[in-house]
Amino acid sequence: MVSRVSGDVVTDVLRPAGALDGWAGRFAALPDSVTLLAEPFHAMVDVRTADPAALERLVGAPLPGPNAWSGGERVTAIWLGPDEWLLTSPFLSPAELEGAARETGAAALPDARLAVVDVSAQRTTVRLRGAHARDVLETGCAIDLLPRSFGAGSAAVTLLGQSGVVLLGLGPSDYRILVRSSFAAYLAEWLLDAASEWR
């Protein structure tokens, strides 16, 4: 909570906390070859719509296909499903992102089914990358992530550990995990004694 005074006024200003805050300092001890970072807060709406393409403007770029994540400067798609997407932006506030994708969708598919629903706390952000930052997730993740099968742009609903996780390739050796808010510390405990090989 943060405290603003304006003339004779105090005010407390709610700040979005995230799963991990406070972990950075353990992070931080990791190898050089694996660098592991809570990310900020990131609004999150799930949208199912018979359409992809009324959302494309919001997006800035083409809807995905099947395992596959695009984005514009603002917002990411992430497939979910084949008439599901997550839409994920840390610009927009989620009143925002929910609100743009509902007037995008309705504007354009006035007579069409669309379904947006704000998912912003069900889930936290983890950016994993560095030399081995595959090496860690290949010890607990059953799909292929050589680069030719899981490269930049590419998208997984999978099991990390014991976590379901949206799993996104965004280079090579570099990641982006979304996890379920109330599995988050148990993920990050299980990506550092992971990481521990490593050092």
Contents of the next structure:
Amino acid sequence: MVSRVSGDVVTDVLRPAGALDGWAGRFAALPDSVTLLAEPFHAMVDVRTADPAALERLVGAPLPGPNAWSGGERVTAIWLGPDEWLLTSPFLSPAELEGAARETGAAALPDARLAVVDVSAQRTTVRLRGAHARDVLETGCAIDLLPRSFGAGSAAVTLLGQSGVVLLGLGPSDYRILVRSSFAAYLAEWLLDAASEWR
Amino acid sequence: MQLIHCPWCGPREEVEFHYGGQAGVAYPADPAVLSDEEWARYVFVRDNPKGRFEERWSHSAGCRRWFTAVRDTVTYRFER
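Switching conditions: you have the form predicted on its own, so give me the form predicted together with the partner chain.
Every component of the complex follows; first up is the chain already shown.
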């Protein structure tokens, strides 16, 4: 939000800058069979706990097992490791999400064996959709992406085009890619190049 | 490319992993009493078998956890 006070531009609210701000024009030039979208800012919080039930009240489901994600509209939990999960939310601020995770965890685990760290600045979010979305991913990702083994609710921490990503299956031909902000421009360039085959 | 079975994530491509050398090398109970030669042996000297070898691997591009795997150094096949 920008307001003008006697000719000077004053920014009232600082909005988080996305690593892929300014790429919308190039993404828009892609065909409908491969759609790329730099999603709005997602707050992300890394949680480590031994008890997957600890955050059930916040996420709306038990924390997911290996290679899966779970959650509702507000908060999504992604499995990162045997005692590590990533909570993401496009609606809560990083401080709100971190606070909510701490409170929920402390209520469920009174002896507080829970570590919560805000990692919102670490990754940015890209949405890949379209009839050829899987074909694009398969040119640079070694995991089996066939719907029978990687469908809605699947998640994988893996390599895509040699950059480390968290890949989420949202539905048939619908993926969310979480990539480190410093790798986002590289990955966007890689995806645009991979998608050029289906232009 | 070879697939390595991560105990947490399942089969993944070899490039996602980091090699950690021989498994089961115990830290000396009392390092201070070791001679220089004994310490050097602990730090640097490892088995180099032809065949079955227990190794540490880290799934560095995935769950980032260390695990012990048994690999045949002749065929490069992993035992599960």
